[in-house]
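First, one chain by itself: the form predicted on its own, in structure tokens.
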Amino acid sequence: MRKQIVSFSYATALAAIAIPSYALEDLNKFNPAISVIFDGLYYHDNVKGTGPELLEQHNSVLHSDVHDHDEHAHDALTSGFNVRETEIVMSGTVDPYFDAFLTAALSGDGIELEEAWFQSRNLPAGLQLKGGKFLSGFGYHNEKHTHSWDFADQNLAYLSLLGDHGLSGNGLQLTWLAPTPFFIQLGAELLQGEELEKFGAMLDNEELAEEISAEFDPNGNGEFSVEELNFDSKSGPHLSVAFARFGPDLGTDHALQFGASVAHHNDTQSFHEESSGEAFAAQGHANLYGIQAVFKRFPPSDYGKGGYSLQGEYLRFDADERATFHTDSTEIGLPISFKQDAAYVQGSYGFAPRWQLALRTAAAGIGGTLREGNEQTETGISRQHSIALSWYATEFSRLRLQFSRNDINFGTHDIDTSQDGNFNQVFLQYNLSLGAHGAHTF
């Protein structure tokens, strides 16, 4: 024991010599804050537990008409009790120049690194640099972790265009905060863009070649190679993002923020199965646009009573691709284009100390069209309405009861449900935070 104490004292002394500008008692400021966030729920629906799958199968140019080869089912819900991702969060100041943040999700499928980034502290002229793996600054809801949501699940608008995990990746972000009496922030990101679920998805070429060989056998011999997909090999980074945010000064009781975002992916890939029995693969580029508005009234009394918020986003997606493979070889090179919109609006109100009521409505498939040469297919609109009642026992624990009513359009997909796309979901969620955890963003 004595040897351990001496070693620690010696290391501390070395640290004090190496960083002479800091007093020894200030070194604890550089210790990371560590927390564990537990998230679980009881789930029930009136379609035999298939509600989450039905939501994924809604008619969309990014899913229902485009075969999805990516697997993101590590937190899929089943009827009854579910322990979802348990988050390990670490954050702190590295030195006078950088902060760092890490969050990893533990689940039955293993450990997934969600974010691991550094951020500058003292760049001049209002600039700030972030690097590593992080949630993109696109939109408003995208940067929020699941434990800070007002609802137990992802809204349908984001689910349709960005997937359950939103827009994230490895790369760099540079933001500029204007020296004005009101809030103006501009940001730009360059991301690898190789792990996206919906917008900007890149296919597993080997898996796709095996499926084409098994289901369509275009060569008549049961063999189909990756090279026959004719995908161009492009090196990253593939995704670029730009955003702007503006907030007038409304005093200390209220806050208002507007924003606009755009994202561009230069190497989207998709696989399409047509009702005629034909199929084709395509490659090209895609854009995603978003506008947002958020208004908040901060609670005038303790424990959240009287506080409320209202937020909404409108998203627009478009993509231009060319068929690189087609079961009808005469149509290779055919231009393919997609477009689709989605939107959500939600609000919350602290009607009593520690009690919050939240309402949300979302729509997907708005104006959705898939154009193949001169032929055009349209998607229908899917809608979701949710209400959530939350009880915040303390700032570290929360219980939530949520009900959602879904009206899902499946297009031409053969979905086995007696509800014809209309079904209900009930969530009873718990969320607990163990340890120190930094404050959430606006």
The other form holds:
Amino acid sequence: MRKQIVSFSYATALAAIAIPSYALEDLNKFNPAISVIFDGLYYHDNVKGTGPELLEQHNSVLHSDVHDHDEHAHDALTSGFNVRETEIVMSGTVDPYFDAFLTAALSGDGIELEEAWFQSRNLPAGLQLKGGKFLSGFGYHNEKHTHSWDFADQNLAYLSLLGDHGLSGNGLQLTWLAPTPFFIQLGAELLQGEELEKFGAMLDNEELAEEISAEFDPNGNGEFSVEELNFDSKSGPHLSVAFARFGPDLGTDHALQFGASVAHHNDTQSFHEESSGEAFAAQGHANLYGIQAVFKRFPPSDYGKGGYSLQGEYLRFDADERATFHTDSTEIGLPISFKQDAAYVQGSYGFAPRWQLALRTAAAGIGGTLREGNEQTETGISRQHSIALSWYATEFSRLRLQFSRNDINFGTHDIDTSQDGNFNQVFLQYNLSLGAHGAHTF
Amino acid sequence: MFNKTAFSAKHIQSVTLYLGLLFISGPGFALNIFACEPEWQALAHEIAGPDVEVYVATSAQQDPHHVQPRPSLISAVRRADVVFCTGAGLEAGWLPVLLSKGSNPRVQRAPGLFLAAEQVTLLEKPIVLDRADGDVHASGNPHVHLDPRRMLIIAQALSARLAEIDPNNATLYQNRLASFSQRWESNIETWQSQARTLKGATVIVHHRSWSYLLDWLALEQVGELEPKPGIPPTPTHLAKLINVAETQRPYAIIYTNYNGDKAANWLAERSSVCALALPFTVETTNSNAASFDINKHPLDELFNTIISKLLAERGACTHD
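Switching forms now, from the form predicted on its own to the form predicted together with the partner chain, please provide the structure.
What follows is the whole complex; the chain from before opens it.
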């Protein structure tokens, strides 16, 4: 409505100086496609609203969550009504050479740039270059936008190794699509890798130094400097990713895709507090490996009925670090190594027009071991089982009811011991897309 | 040294040129066409010949509004010289992904991208654009292929476009268009004379996918099973249509297989109107071009079937 009024007054003004009014209308056609994604939910659990926090505290060799609480507090769900990030999405063709895409998330805390990238339009030989801030092509689920998930929340496997927002960052991506009758895509990325939550996390050194002086006071004078952490800061980019995807052509009704990915981070930092009261900071490099398989049957008939999909990913994390600071100074330089796996499998079925039922099971902390010199500690497995019922009113709106049963292993984490790790979560979610018709990827 | 370098550069240049020619316009060269819907696969074969490879993205059993940009489609777009789709927003949920991920600059815009709906005038262009009206297409109704007159215009534009992209075979495309046009014009006359008795009859449709067929045969649409385009039929809306069916006495309730027959049968059972399943496009059992028999002229077959089914309906439907 407002737009119409504005156009009208411009048009009047333009008519006065005898420029044809259609000029204005034509200019509007150059505007990017804009959509706004609304996402909110009613959340309830049987642990007084601490469910999301308990999930974060599952037993893991990646302990960076200790320091992430404040930063990510705005994401945490509370019991009752939650309006999650509202996303503004803009996309369009810049010129014959580039397309561009932007996602900005609005929340009570302000505006956050989620993605802002360009992509080449006319490189030869199936090559494509992407640059800016983007979701990494690692894995399958990682590139999916929150609004195209089959569930209201991130799966536990990704949560444990990639974090709530997955693997993303500032950098460049080059992909090559083979000229074959079946799908083969190879990709390589070079990313700054400074804002990762789990795998490849880099710590806020100042904050860490303050915490060490407050809790351990190794110098006995309440002062502990960043330099004493002995982190040998490397210049970026820190993260490199490579991935390969393969998909045979199964005709119009089915699709299958396999993929494998590897990511290497050259400057991971971690901080560990041990039950003995000792603590150490370590620095080194980390690897993440992923394999995936996705099978889909497309709905043959009306409004999504009869379609189904099955997808699974297995992730493996390992890291080699060296203690750069230790409360027991004789242990500085001690080799520290980590390894931990995670996996999830999920399936969905369109059981009636516009209705979809989805099941998901995820596990974190699989085979988790932390080796510090000759000592070895192992993590236990945490599990999550979810069921989601979604109603896709149109392509632009959906409502979802989700139930999750969690069986979380806390290990030696310092938490309320009355919690045995078994708890339930219920989500009632709405997700709306206002504006341009967004096209979804496979 | 200098001379030698200059010679090699020139040599490489001519070899590259030769290889380039071999690939782009050599004697064995045939266009690789990607068709979004089966009707365009059939038309592409009519104009470009049976030997051309035409990959079709969807089958007659699928609603072209809702297709996923599966990996094999991205590969097919990668290899295509021409992408032939309906346009007008019909493929808005998937074609942009294919063009963006297909890493193929040849088909991102015209001439490599050929959209049927851009070649003809469109019906039902909305005056007010509002998603509250359901899945409306801003530029008009995209289902143009069911008007054989528009099909002819699209065929002419396609022939010209293929000649532009592949000038070496321009004569072939012109000749094939000429023979297609001659046959098609006589078909149109036959179909029109067969269907003249239908003129002015009214129908209820499942989705407004039949508008061009109705416009051509001068049939009138008096109701839609979908309360709004893209929204599945609701009991309340169907109940209202019983009244329309009784007062207007429409000729038939038209739907196609992928709509499902439930809503049409529901209404048919509660009124004196017949539910009539019509093929919406040509049959392709798979996306393999080799299985496609152009000599059977599937487009002719499509309209023959539609007309004969419409005619057979007259008096054929009796209710117990």
